[in-house]
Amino acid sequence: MSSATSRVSTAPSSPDLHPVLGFSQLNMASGATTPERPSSPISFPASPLPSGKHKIAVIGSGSWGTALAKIAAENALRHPSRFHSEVRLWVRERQVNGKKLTDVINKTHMNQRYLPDVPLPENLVATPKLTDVVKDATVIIMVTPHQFLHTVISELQRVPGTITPGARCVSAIKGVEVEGTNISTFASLIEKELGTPCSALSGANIALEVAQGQFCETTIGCPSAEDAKIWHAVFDAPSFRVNTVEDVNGVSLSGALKNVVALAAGMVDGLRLGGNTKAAILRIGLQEMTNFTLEFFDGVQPGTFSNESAGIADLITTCYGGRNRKCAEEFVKSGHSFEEIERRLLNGQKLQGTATAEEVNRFLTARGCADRYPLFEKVFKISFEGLPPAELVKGL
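Let me see this chain alone, in the form predicted alone.
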């Protein structure tokens, strides 16, 4: 959303939710690196359901959606006083070896299409009908490719009362939406269209590594301390450490814009340039990510980019191991279009960086300031206008 309309959280600090500090704000003499915590923590927010327990639904069954659903289902069993044991996963029906994907998941407890050989909890139930997935759900995890988000929202809006009153959402969708000179995050779009508070989750989280239980961190930007309590309980696990912050916009934008920088990193790899060049691209990219978000969104804290997993850590991971980097390298080496590379390499999943690069350039062009973000502009022109990839580093 534009800076005039974007939502600013006014939530107080809590044991699970605190403002992000920049390095300049840390009191090194005292050794304090975190804000002071209130003496009486907020109790766990009750569910609006008669049971008093929250019910978890996951919308999106790609590799990332399945990885998050696995963690949420395991935590539902770990906290039986807070959550119903069954966690529903919305699956767009596909055929896998002649069988319905929902049947494969529910019988084998593996998502053979997107996360083969990763065991899933038996309380995670694949469901093909979206309205059945969200029935009575009080915490809804949105992990669809952003190209399908409007379709999902329209289906949820079609029948009044589909979303449980008092439900909360979290968006793990990467990208932004542009209309003329206005730009919005998907968290703000979900909140506006569904009438639910919406947090944002992003971090240095390669889906397969998360699903395999390799240790990592993530960041959740929350609009209130109550939301922070709930989402921390849904996701925090021994191998998936959660930090919550009062910066929904910063977490949303860091997760979206790092994919544009990852395209640049992949182009560097495709050009066979070295570590110095790639490090420079990451530094310039982080600077443009931070400046862009601070310029056009309210309530953003620079520390989200410099201190949090959603910022610098996610940028590093994506620029060395993500699908956007991989496809951009192939784009340079093969000369094929991103559409063809996506079909060939991503097994039905969607490439987010190119769509975000296009949206960001359209927004900056409408505002007349694309030249202030030269790396973003170069990535767009190489991806869509035929600029030679070797031009990437010129003029940065």
Second form
Protein chains: 2
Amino acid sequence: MSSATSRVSTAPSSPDLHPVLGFSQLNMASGATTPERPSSPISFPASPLPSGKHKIAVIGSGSWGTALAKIAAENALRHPSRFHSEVRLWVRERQVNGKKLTDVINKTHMNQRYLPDVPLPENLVATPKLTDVVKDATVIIMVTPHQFLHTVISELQRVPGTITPGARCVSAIKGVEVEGTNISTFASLIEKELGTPCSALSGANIALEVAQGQFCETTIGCPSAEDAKIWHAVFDAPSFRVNTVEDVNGVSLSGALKNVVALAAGMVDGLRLGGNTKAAILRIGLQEMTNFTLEFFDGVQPGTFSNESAGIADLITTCYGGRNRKCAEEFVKSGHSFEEIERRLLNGQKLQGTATAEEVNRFLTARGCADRYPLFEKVFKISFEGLPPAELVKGL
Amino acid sequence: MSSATSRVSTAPSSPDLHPVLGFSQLNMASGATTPERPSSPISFPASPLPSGKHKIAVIGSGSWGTALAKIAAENALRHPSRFHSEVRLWVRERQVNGKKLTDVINKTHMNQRYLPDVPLPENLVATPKLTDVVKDATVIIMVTPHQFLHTVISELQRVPGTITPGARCVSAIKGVEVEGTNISTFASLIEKELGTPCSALSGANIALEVAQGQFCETTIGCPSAEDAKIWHAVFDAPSFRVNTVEDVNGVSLSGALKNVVALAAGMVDGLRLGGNTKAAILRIGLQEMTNFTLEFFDGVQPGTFSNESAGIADLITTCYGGRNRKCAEEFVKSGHSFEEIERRLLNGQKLQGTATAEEVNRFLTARGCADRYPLFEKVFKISFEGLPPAELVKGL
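Take the protein just shown as the form predicted alone and give its structure as the form predicted together with another copy of the chain.
Now the full complex is given, and it begins with the chain already shown.
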């Protein structure tokens, strides 16, 4: 993989991870004037999905990974004819009060660090070695922090045959990745690097609320009907309703771009404007998210944004809660820079929204079409170029 | 007009008006098994719109009527080649501290009762006599409380020739009207009774915020391109962006049905569920609003709901603010009946959401398809039949 790779992710970060990277190496002068358009569904012939019972592996044990693993493990028990009961969860080994973390999780059936006080099913087994986690697995849930994805992929690629032929992946890692002038999703990256068809899962899914069994919905974009069937069985539950769509790219991009709109929503709150203005900003933001994805990705359905949990529902949750909204409100009220607000409120971590806004703007400017995305452009200019926040809503 | 007419409206009500009526006389046994479907655009040949400058009349001077009149009067000055500068506003005469209300408004250029402290343009003239208001008017804005609409229409019908031939109307009265087994919109009622093409205006438009010039958007459903052009000129302003669509019925219905979804949103808040669940409820509610309107009305475009201010934006505003949401939260937390909550919090006025939920349910039940609208059905059963609120999100 290229070293000129950078990422913007919306996956929940934990304090000890590296700050989210921007698309800092985005190099519009690299010579590619007609960037590749990622295609959906996948462009290589996939091996057939193995028959018989499926074995589920979960790579990533942060709050979102553990919540998804909980649901998958419960469903493995619910559908014993379709799944092996044991579901393996990759946990990076470390010592906790003199004990191995995997032992603690497997004994207490809790992941106290990332999902406090939520009991996990006993058939969910924390496993320290990545190759043990994916051994014989036919359905693999990728939910690492995006910073670790390349390392994980390299590890999985090191020994040929590590991934079961015909296995399927799903990415619950939100965000997009830029290499030179190309934008691609993590689902397409996984698909390309591991040679497995990769679906994308996204929705209005705050991890703790999901783990507590509060009713919610999610969307899975799947490259084939067969993939849709398997992922529906892995995840759908009475309190976690799954809708599958064909639009893998739309599901992936909605999760990345919503954070730019959440900054705009926070600015509206900071300006003390009312509900009319905020609702207008969400509506315009959803349009720009849709249009951007349609313009730069293949196989995109506008309905993914207007009708699905990954689109409108996740946007609403993010614009009424969440730290992008909150920091943008503080940005307007305090007059401080985002850098300072990040240092003060986020312990130095970088906001996903500002990183995405910056790189989307650079990307659009290089293509000469930033003016077709006036809200994205204004959020960038207010955040980084000193445009007064009150200009946000003028001339939209 | 039939005495078996009842209404559900979402127009702002003032304390001295009658409580909002439910569809109390909805009589499914009236014999009509195949109800009329209102058509859009209009089904009669309209007289041509008069040429030359247009004269604007506004019928209704509550907060929303006054806010719209302010915008129209400002635009009349902004486009002197298209409009007569004087815009007449119908104000029911009464005495205020020994003075005529119309004199007070015309002297102070404020409507202190309904739009306190908002200066009105001097070319907006409060006029007590309805026939004087519409005399020579070619564009007529109907924004009365729905309870008075029939009286207003009768008064306008009394003397033939009161309405200028070829005049156009727009209804900013939200809600639907039921006669027997038929549902119709106020726009179609006005169109039928006055013989004028009638557009419909709706959006995320809290009146006071609009009048204060806070940025917002609105949607106008227009039966022809000519109507769209004239209404765009009457209303579009830098802080009040108008989008015109062909879907008159979708614009009308979105404003009525959103209040049922707002009850569900308030119940979620009352149950202390989080952002995931609330966003899921909004998404499902928007789907049911769209499907209901598609099923029972002609000319409906799903995009009116998913893309327009009248749809998604107004729904968001209503589900995060507004009294339907608030009273439903209180309903769940207190365990009291809506009747009691209305008495306590609304001074006896009836909520629009509960009235609409009740009648929509009766309507759907009679047609044997309530099960296709599970959210509408649950809101009704929780509100009126003792279903526990926690059942709201089960099995959706």
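Positions refer to the first chain, counted from 1. What you are looking at is a predicted structure, and each value in this text was computed from that prediction instead of being measured. Definition used throughout: the rigid core is the maximal C-alpha set that superposes within 1.5 Å between two forms.
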Can you tell me which of A313, F331, D227, T354 is located at the hinge, considering how the rigid parts move between these two forms?
A313
